[in-house]
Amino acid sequence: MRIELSKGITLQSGTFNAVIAPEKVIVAAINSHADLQRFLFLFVCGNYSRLLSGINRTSGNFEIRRAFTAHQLFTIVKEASHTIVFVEHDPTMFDGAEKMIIPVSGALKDVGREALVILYTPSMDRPFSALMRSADRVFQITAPDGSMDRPQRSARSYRIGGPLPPAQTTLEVS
């Protein structure tokens, strides 16, 4: 199982993988992949989803979830059993309950050994930033209208080769 998100970015099964990028660059790429129906997708996200609304739902495989707290996601992730688990990120969820981040980030990586584990977030904040540290992979994209401001340059943005175009930034965690 895999997902493009952009050119020369993919999603694998067996990865937890946390990406910041524009609404529509997520949107667009569970949208162009009509084979994705053909797995149990779960959507998780908080009271209110930003993307929801321009997803293709047609498959009967695709499963929403709402997590209200810190506490109902740790139990949604730790019960998940699908080939796909996309989180979207609701930092709300983590007022008064700092402590749920590390058990979260760990559920959220324990899933992502055997499927395809995805949190997203618009736009970076304090939870999401912890919560990625357990990730085996973190995608920064931004809009080619620079509607998100460019991601600054680490030495851990370089890879053998050179460095990557400046729209996308990838840390590999070992």
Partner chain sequence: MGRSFTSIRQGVKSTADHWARSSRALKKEDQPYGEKLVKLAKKHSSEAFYGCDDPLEAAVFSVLIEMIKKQEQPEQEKNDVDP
Contents of the next structure:
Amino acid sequence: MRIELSKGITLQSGTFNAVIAPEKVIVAAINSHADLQRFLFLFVCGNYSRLLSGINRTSGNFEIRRAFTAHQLFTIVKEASHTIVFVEHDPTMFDGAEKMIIPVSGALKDVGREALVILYTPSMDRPFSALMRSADRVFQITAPDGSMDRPQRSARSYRIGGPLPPAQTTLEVS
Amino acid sequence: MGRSFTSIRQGVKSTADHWARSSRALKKEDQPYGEKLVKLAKKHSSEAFYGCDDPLEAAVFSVLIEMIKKQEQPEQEKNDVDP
Amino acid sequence: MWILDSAYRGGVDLWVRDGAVTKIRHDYDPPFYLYLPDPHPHHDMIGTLESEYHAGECTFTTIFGELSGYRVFAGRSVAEAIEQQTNYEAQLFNVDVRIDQRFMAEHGIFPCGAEHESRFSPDISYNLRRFEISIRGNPSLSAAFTDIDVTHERCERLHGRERNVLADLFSLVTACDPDVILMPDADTWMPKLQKQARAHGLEMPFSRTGKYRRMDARSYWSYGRVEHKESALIPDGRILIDTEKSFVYREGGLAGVLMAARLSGLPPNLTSRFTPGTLISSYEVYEAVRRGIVVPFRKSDAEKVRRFAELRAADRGGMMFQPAPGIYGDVDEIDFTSLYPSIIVQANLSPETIEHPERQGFLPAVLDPLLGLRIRTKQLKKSDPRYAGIDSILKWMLVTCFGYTGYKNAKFGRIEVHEGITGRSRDILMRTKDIAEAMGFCVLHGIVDCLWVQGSPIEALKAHIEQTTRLLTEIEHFDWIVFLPQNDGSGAYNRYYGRLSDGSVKVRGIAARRHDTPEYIRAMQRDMLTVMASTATIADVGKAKDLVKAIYRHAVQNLPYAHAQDLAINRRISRLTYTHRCIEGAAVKEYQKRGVAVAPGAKISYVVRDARKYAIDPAWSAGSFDVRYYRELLDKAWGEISYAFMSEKPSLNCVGRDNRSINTIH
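Show the same protein again, this time as the form predicted in complex with its partner chain rather than the form predicted on its own.
Let's see the whole complex now, leading with the same chain.
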């Protein structure tokens, strides 16, 4: 099963994909993408989601499960039996629970053997870059005007390296 | 904890802001109606919250209530005058 | 036995007051519990636990029911190793329960109470020797200890060279041998005291063992705000209260601190340093252990999967009715007493009753006696103000238990319970509105657990509401009340002020009430409200306009000559770096520049010297100030009051059921 998330970005089932993209792009994809609407879709997020309020899905195949702790996130990912598992990254999730990053990353990879797993963030931070280490593929989408979303505010938010290149990039990681 | 969705109040305000913006594109003589629409959208947002989860639904509910009131009030006044 | 302090130092030390204070040590080596959904892959690990940590098979009880697993006689590090080795499949219990608290709970004893006393009595008797120490100086800046006020049987002032002052202080404490020491900013001073004592070759006598426990400074999120706790040195066998920083002491006094200890099973040294959220969670833990229920280590059970529409419908807060801004006469405020905890108890809401509503829930069972106690203290304080402090502590514990139920670290919380509470609260407020309107009342404003109505007879309405909802309410009568508008002209939620029937003024959300308002401006509003409070009808309020406006003019005229200290803005900072330039950010930088440690959650006090240049002075060194900036704040505060006199927005009288205007209702 393949899904075209956005122009030039095709995701395959049986992969764990990390996606960095503006919120508008992702919300538009979730709202209007016919393929995403066909399959059993699990949306995972933390307490404060930046995407949920923009989503207009009332279809029965769109389910949500929230994680308020890193341990809950681990449980949710392990128990996911959906065709598409979408995880909206919460930068504060691993505050005080850094030890859970590797298990969660591993669980995403495990689920990604069968399902199509998308780990999403509007902007890079340290926990996300650690989580995506076991991803099969990493995608980065910039807005048409070349802008990037501002980093999410959190008690500790990190910016990795310098500014990211403005073009669409796909990093294939074996 | 909880509150993963923006509140209805905030959602209605956001919708009203969109409508205010759109109103600016109206002809000058139509703009006052746009302003009125924005006010009406917010007027009953706290009550709409009880049954509506969707901010747009709540904004429309609010406007419609006021419109129905306006329509029926002239009737009411007529009735009050009757003995 | 009356326990005034406890600690775990290899064994459980209980400090008991029985005439003198003695330490009783109990050997106590409790296990934690392990459950493996599938033990087979972990065969080797179990073997190791058996041989090294005396692990053995056993059954234990969670709030959901019995589990078959293992008891392991080891500490947290072993528990964490088990987690990692089983890739977090292992479920662990009673790993992070305080050992002294656990000992007391298992043996049915508690701090600050005699055996025959009930933990849920509103009365607390104690016989503790008090000693008060007040160190002159600013604890944020480094200061020498040359001037200390001391109060025991009498007041004394110790004054002179630091070595002598400290030596005198220490010998006084030793001679007096107090049980409780009250010291403003104790937690800030103590590390410095210790350092200076050592420098002078003196020994601090505060701890009855000479040893101190350390509570590290940290910042943490609490209820949507960052809180900050200072690093504290806690003595053994003596209660040391930082009277300035302790929320519990400020609200409830010494009785409040001791009561919190009795309920939570934590010693007063800790309850005086904890927030109400930690107190209620400790109370729940104590109750669980007392009932033989194990406390989960991690919060790993997540909410159920839900469809989009289902979640959106459930993820909502309390009901509100927006007011039409204006001034109203003869208004009653109806408040539900501890609404959310009452709903938990009444509707039997608990994590395990989500699936099994027929069971008696743990949370309701545990909150019920606390709720009952609070209802009693609320009643008692009307005739005896001594109960006000205790009532306040209970109120705060109950208020935070709701937030705590949804809180990510809540041991016994589930978001579905949280949602069940808010859902029922919306229905209750709606039903109350229906009842009020059916009885001819007008509903002016409503927020979650209170309603403002116009009409009569109010006692009949109260009775009917209580009968229908089976919840307790309180009534406050306003002779007049002003509901303020938002920027867009629609009514603001919870921003009002008015005169109660006893002549006092009740305010919410205006400058006089906000913590960060400078004293100069707060005083102006206070004076204005005092004048307005002397008027009992709306008509008379209008007559007071000239007098009140004169206060404003006076405040404006005198502003340039005000003391800079009176213009200090007090804020609790939530971060150290700011995304864009702002006054608060400049204030934080200024503090740091002057070498004062600040952390998120700490309070700062500053004066704006020049708003355009973001020039800020900390309050203690402030001299000049930006008159224009403060004039703006002053005008805003004036605007809140002058709104009451605005004739362009006529006050609406209650429109009754048949849509006719009613001026008076009998």
